[in-house]
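Only one chain is included here, represented as structure tokens and corresponding to the form predicted alone.
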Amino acid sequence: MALRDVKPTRSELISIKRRIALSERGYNILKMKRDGLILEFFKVLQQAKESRGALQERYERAMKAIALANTVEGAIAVKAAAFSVRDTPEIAVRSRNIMGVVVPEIESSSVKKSLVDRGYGLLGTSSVIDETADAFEDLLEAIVEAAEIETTMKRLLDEIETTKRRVNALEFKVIPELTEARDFIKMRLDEMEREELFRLKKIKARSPS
């Protein structure tokens, strides 16, 4: 289609200007959201580093404790003590919101137990069993905490990537294309006005005075 065949209207120009303004507002909002999410992500990342360190430390302590317990008490006695636990831990998962991102909030109960609540007899076991149980209870608490933090970090990262794609799409595709269309429509409207003015002048020149 030839350039002269395209005849836009003033209403089209107004409409596209509104779309540009809306896109620019959306771009600014998404950009602020992206920057805020990045700040939150780095906060959670620091927590994740600390959580991983604690998890590794408690894992190593638990492995040493179980190895010692197996040596001192024997594997059968250790398993018997483990199976005697009646009150198993309970995990409750709730949700919280970080800048529009729903992340888990995990609460655990009945993880840390007293000597009596562990179920095995105090007379038939040594303190090695108690220390092993304590080490594994600490490990379970660290696992629950790490699960919450790692899931939160992943969801924030996913939302950052999604928001970045939207920001880039607006900045490098949508807004430039709308701006180009606006400029083209404005140019054609100006040309059409000049053509109409020229046509009216010709008509006036041909009219008898």
Given for the second form:
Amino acid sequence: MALRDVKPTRSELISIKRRIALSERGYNILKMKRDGLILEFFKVLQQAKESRGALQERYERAMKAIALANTVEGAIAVKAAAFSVRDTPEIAVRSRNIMGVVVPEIESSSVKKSLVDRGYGLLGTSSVIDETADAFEDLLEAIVEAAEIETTMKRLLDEIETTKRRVNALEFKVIPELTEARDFIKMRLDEMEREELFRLKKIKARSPS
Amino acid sequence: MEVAVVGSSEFVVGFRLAGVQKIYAADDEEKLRRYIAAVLEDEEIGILVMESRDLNRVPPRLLSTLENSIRPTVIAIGAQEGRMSLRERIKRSVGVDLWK
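What I would like now is the form predicted together with the partner chain, since the data block earlier showed the form predicted alone; can you produce it?
All chains and molecules follow, beginning with the one already shown.
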């Protein structure tokens, strides 16, 4: 709001005062929201670091296992075993609310399978393939967990950023401009009052009494 | 919802062994791009698993779509380079480099 758009009237002054009060209240609330979100974020960050470590470790184990299986059994045998696995791991997504941010809660079912449930038959394959399947099931579990945490983190980061923008816009743009306008109107009204007084004095002096 | 895996054939076979149905073996960049686009279209997929090595071969524009995508959530595993983006975002949003 540029200063020249401000009309120096008393009603305008009152409405600007009201807007300043409102902006300040909003500013305080948003500031608290930002701090709360950052606190939540710290908690999630800790979890994220842990899940990252687990993921990395399981990934390395799984890649070693499959390389071994490929060497021992041959790539075709591994593929054949892989394509006879029928049980698909299902994931269910529910949502949770952290300070107005909707974050997913992912749950997986039937990731871990017993030897018999895998479906590739026990006679045709060696234990190397079982170990590989086991390693990848572990990895998949870690991935599901990491997915939940990373999505949560992304959403929280987005929310933190918008909240931060709002707080800063209020603090450095909206409130200073309104204050400036209020001061301008006050000065202008005082000035008009003084002019009026002076005019009255002049008239009084001129009139014969 | 389901899990999808895009990556080298060795990588995806392992996941097939763990029961994942939607596996896409991409050997070259063209296929990689096509499969990722297909996965992004698929409503049923909740998590997309990729290797960070492959993620580096994706064109920048698609990469940023993947990084900001929440459904499906993209999880890159493998070497650490893929973490830079999240780290950058933390730096930008919070103002401090909190990752490690």
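Residue numbers count along the first chain shown, from 1. Definition used throughout: the rigid core is the maximal C-alpha set that superposes within 1.5 Å between two forms. Small disclaimer: the values here were computed from a predicted structure and weren't measured.
- Treating the chain as two rigid parts that move between the two forms, residue 105 and residue 55 fall in the same part.
- A two-part rigid motion is described between the two forms, in which the smaller part turns by 8 degrees against the larger.
- Relative displacement of the residue 197 Cα between the two forms on rigid core alignment is 5.9 Å.
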